[in-house]
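For reference, the chain that follows is the form predicted on its own, supplied as structure tokens.
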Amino acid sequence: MTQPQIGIIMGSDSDLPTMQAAIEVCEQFNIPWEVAIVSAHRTPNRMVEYAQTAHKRGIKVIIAGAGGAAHLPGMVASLTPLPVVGVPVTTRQLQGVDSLYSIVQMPAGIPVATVAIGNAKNAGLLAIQILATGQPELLDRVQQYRQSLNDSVMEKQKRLDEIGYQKYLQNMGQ
């Protein structure tokens, strides 16, 4: 297997359905990744070891998903020189707002880039863009992806113009 460039970690296996979107982005861009369950509270020694050795193992960006107290992204960021992207995971009690506040409120000097609640896809895309700053061929693929988003919107607009908003709305779920 090729050396992973993106580490995707989560505090619990229950976070994997959310974090799957980051994995899929890595696969879409053909970027090697690794995935691990690393709990800040239940496996603190594992978290420290993972964070302190990731750059030595060739990881360039860490995506860390966590719910509730959501300490994983911030603690990992405090232990690694790598960029960390935090993914707030939805919780039953507060729908992930608790996770978002925990991840986004980092002290000065220890940044964590934070995406929207449950939006591991954007975390994956941000990690890819970070890698692309030093990989021209990957930067080209990011630009192609962005163009495909533009093309998709323009196709939808064309269809809306052709059939009108009422038919468009009727056909949206199909």
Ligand code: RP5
Given for the second form:
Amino acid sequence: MTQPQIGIIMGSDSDLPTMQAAIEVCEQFNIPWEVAIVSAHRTPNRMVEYAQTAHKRGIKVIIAGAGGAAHLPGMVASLTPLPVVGVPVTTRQLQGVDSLYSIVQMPAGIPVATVAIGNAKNAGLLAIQILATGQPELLDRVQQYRQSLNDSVMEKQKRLDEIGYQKYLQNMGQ
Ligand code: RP5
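Can I have the other form now, the form predicted in complex with the named molecule, not the form predicted on its own?
Below: every chain and molecule of the assembly, starting with the one above.
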């Protein structure tokens, strides 16, 4: 089994459908990952253990997702020298604004790189880009990914020019 380089953790299994997108990015770039349920409130000792040992096990970046009183990313950041990417998970009552505010407002000295509410895909990409600073081959693949985004927009423009905006909207189901 290859040593995981990206650790993906979340406060509850109810966060997994959101965090799945980060796992998929790791798989897309063929970077070994691990996933764990680590709750700041329900398993505080496990959180401390995970955060203090991750770098010793070869993890290079931690992605931490949590919702509501989302203390996991910040607390993990306080316990690890690794970069931590925080994912605010959408909540029913406050739509994830609570999670965002909990994660993003870190005190100076202990940063968490916070992505948009529910955007675990960007968390995965950010983790890949952090890794890629020390891996030229991975950096090339990030460039290729960016080129594919560019190509897909240009394809859409071509189709828009060909069929016009009304048909384009119909094809979009609007
Ligand atoms: C947080 O509480 C978790 O990150 C999750 O987003 C939220 C709700 O957890 P469950 O009650 O669904 O386990 O700690």
